[in-house]
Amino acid sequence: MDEKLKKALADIVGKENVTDATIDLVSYSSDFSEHEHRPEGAIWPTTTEQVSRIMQLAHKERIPVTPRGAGTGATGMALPKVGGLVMDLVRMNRILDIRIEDRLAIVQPGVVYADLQRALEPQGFFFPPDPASGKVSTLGGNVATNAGGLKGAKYGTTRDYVLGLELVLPDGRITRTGSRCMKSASGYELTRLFVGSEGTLGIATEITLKINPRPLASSTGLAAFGKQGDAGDAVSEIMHSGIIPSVCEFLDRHIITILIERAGLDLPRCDAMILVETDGYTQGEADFQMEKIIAVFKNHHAQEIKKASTADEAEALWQGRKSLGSVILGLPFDCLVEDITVPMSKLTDLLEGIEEISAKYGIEIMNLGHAGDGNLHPHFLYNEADEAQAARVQKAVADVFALACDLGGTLTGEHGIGLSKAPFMGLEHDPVALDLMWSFKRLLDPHNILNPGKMGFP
């Protein structure tokens, strides 16, 4: 890093909060995706004023800045594609206020999702989006990606809970969007524009979140199906049956086989499995919903149905889904994880189409996901060292994206666009929409210094 720039940054945050040491820069060069880009320096601000002054300097000197949280992103969103600075926000990690009477929490971007949950739990509340990385991911990153998770079918994603933001714009100006009210019809809805913008339009330094009372009861069930299509059709019927499960997870035969053979789990061998949870404020309410779902499973030829009658039995049913991450990481293959969503009525079409793509390219594709909102995570297994196989995987991924969009779906339900999906934005968004997005970017960031190269932008 240029010494003059390094001194200017140190004057803002202190020498101890700026680095260009190789060991630090290497750690900021990757995330959970396959991409790697090394910054020229990294900086740790601790206040909104510091973030503002950093961006004023970057704007003046045309220095690219990439905001970063815990680095759990799966699309290269927090990687510095064109070098410059990584702005690590994890030290802005205070829960500023919890107002149960107003049903809101005010946090800094570096607060870890699970830490907020722990703070809310004694008061009988929770923050519902529940991303899979919630034990380590930060709320600033959740806002940047519009993160979702297991409970999305019933409770939605991060965007549904962000009431307001304090933001630093690319030129260093500070602004606030939204309010601390449960509803507002005042002006343009700027908050929703910034949620999911992947740090390309502004940096959130304070986040006001809506929180929910925690349900007091739940019921867990599992159904095994001989045909993947029956499972997909069952999900579609459940979601328009008048019952909205809090969790509705799908696992295909490849995933089930791995859990049986590598994790030693006692699961039925079948073509597909659905794991469901219902919740409510009485056990009767949760059980009533589960019985309705079980009736749907029976109508769609489920081979085996289990309903947990105790907390231990529920935990046993959950064991497979919860252990998947570590089991997949232990496979003797490279694994590329993707994230697509389709209308729930198209889930069976998506699963059948992915099977055809798998056969076409000779690539094993395992499927699991949040079936209750049509969000699927295809896992592509391959040998990265085999150039021909790696090339086939990229073609298979492109075909899966095209299939999802042809079915009226989207490139991403919760991981974001980042670098991985930038080349495919035209599959989902027409030229006018893409131009409109780029116009917003140019308006707020005329020098294109804030997280450049993401979302399909230059």
Given for the second form:
There are 2 protein chains.
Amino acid sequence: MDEKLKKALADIVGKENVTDATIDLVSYSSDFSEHEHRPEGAIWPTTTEQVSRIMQLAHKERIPVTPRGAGTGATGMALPKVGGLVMDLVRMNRILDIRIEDRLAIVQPGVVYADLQRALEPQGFFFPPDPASGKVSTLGGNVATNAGGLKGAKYGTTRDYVLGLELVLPDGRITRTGSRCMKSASGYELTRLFVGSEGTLGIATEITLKINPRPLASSTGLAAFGKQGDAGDAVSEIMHSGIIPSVCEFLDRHIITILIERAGLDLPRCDAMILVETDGYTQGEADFQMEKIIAVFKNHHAQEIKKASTADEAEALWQGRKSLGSVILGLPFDCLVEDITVPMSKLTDLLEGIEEISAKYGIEIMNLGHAGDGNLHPHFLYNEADEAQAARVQKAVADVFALACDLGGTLTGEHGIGLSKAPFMGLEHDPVALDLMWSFKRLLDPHNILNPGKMGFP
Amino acid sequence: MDEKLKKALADIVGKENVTDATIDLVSYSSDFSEHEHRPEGAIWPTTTEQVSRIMQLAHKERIPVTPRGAGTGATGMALPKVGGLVMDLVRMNRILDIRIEDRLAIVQPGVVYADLQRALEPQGFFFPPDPASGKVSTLGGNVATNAGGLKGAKYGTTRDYVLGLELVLPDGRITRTGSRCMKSASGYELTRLFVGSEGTLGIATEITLKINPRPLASSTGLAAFGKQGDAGDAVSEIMHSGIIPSVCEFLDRHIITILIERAGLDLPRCDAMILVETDGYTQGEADFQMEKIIAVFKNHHAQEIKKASTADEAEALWQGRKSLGSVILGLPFDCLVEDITVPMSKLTDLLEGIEEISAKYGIEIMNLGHAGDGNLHPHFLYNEADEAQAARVQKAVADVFALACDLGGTLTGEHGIGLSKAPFMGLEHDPVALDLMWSFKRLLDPHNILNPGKMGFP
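For comparison with the form predicted on its own, provide the form predicted in complex with another copy of the chain.
So here's everything in the complex, that chain up top.
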């Protein structure tokens, strides 16, 4: 890094909080995606004022700045595409306030999702989005990505819970959006525009979240289907059954086979499996919903149905889904995870289309997903060293994106656009919508210094 | 209206769908607010293409256009502040699709809220926001205002349910935002920026709404308090009790007195009353929550607690709240209804502050509101013909706004800014946030032709 710049940054955050040591730059070059981009420096601010002064300097000197949380993003959104600085926000990690009577938690962006959950638990409350990365990912990253999770069908995603933000804009100005009230109809809704903007419009330095009382009871069930189509139809019919499961996970036969063969789990060999959870304040409420779901499973020719009667039995049913991450990491091939979403009734069409794409390119694709909100995670298995195969994976991924959009779906349910899906924005959004997005970016960040190169902007 | 313009508009929508007849202009001069502004003409488009062509013409000829639904807005947002055209969207009133398996309803903006509700009911679904004006107000108006209602505490407001929009921008361009999926993390969230923008950024010509399965059971209860502070404390503690009531209405002693004396209702004479409803799929779930709430009422010295055991008893408890609108309309004075929201724990402070303001200006202020989400509707009683008194009301209203903002609240929970609260935007939003809002407006509507003069913009 240029010595003058390094000095100027050290003046803001202290010498010990700015680095251009190779080891730091290398570790900031990657995240949970397949991309790699090395920054010229990294900086750890601890206050809003420091973030503001850094952005004032960056704005004046035209230095690209890429904000970063825990680096668990799956699309490269925290990687410095064009170099410049990585701004690591994990040291701004204080839970500032929990106000149960106002249903609010006020946090800094570096607070880890699970730490907030732990702080809320003794009070009987929780923050519902439940991203799979929650043990390590930061709330700032969750906000930037609009992170979702297993409970999206019933509880929505991060955006549904962000009431207000303190933001530093690309030119260093500080502002507050939204409020600490449960509802407001005052002026333009800036808060939710910034949520999911992937750190391209501003840096959230304080986040006000709505929290929920935790349900006291739940019920878990599992159904194995001989035909994948039956499972897809069952998901559609669950929607008709007048209840909303808190979790509704879909696993295809590839995943099930891997769980049986590699993790040694005692699962029925079948074409597809659905794992559901219902919840409520009373056991009767959770059971009532589970009965509705089990009736749907029976209607759709489930070959085996299990219902947990105890917490241990529920845990056993969950074991497969929960061990998936580590099982997949242990597979002797590379695995690219995608994240499309379609209207729930299109799930069967999507799965059939993916099967065709798999055959067309000779690439194995395993599917699991949050069927309750139509969010599917196809896993593309390949060998990265085999360039021809890797190239076929890229084509298969592009076909899957096109298929999802053709079915009225979206490129991403919860992982964001980042670098990975940037080239595909035109598949989903019309030119006027893209022009609006890009106009907002230009308006707020005329020099294109805040997380440039993401979301498909020029 | 200028004959050339009238001809150009008739070419777009047909002669019978454009008017400058005095009787039409007079009826479009007012809404549910105290404001009055007469347009030069009114137009009834029936297709998106017509809306687009009207806006292209308006953009080119710099003609102000004010979109309008049923005219039930309480802040004047559908009134043509600077003249020009009123665009009445009530003839675009088709429910285009209801897709239960995808939890979606797709509607045109002129569909009346209650008509959608009626269409969903046989399928066991509902659209939760429940605005008090729902029998007449249009979904386009609900979207423009981000309308809320009695069930906000548990179910949120309109914005929480809008997944996608077809929009005509101020220059006539047509775009689609959002998607028909339950969730998305793709690009900037334009949809929810347009929701609540009061028709100043674009005209929604098609609305995709998330719908919910209807709860099958409910429980209703009522508590009378000898001290208003006890009622406020009870609301705070309900938040701690680990459940969320579907309705939690607050009524103060002025309202109660009026209901007893003018509507002849059999209510306990008391300082404050709370009316609650809980719901669920099972009666046990609704009852479990009601028991928690009743325990809170007892803890806070409720002098009388009633719980409905039958639907008729519940209806009797609701009678007071439901008849309020017509009782207030029948009062022998004018009544200005406000709509502030504070964090729930500040409700008592807010009520005490309003009492002081009432005494300071010698203006009677009655309070009722959706306590479960901190939304209070102070009713200012006065005689419009008494200019000195009317002027004092204006000052009292301004003081109430300042008080709400001081308590960390917002100017409006569900009625919007419109003309009424335009001068007060600076009380709530900082200059940077206001600058952002105004920049967005300028970006999309450089000639300031779409609903100009609202939201406090220059």
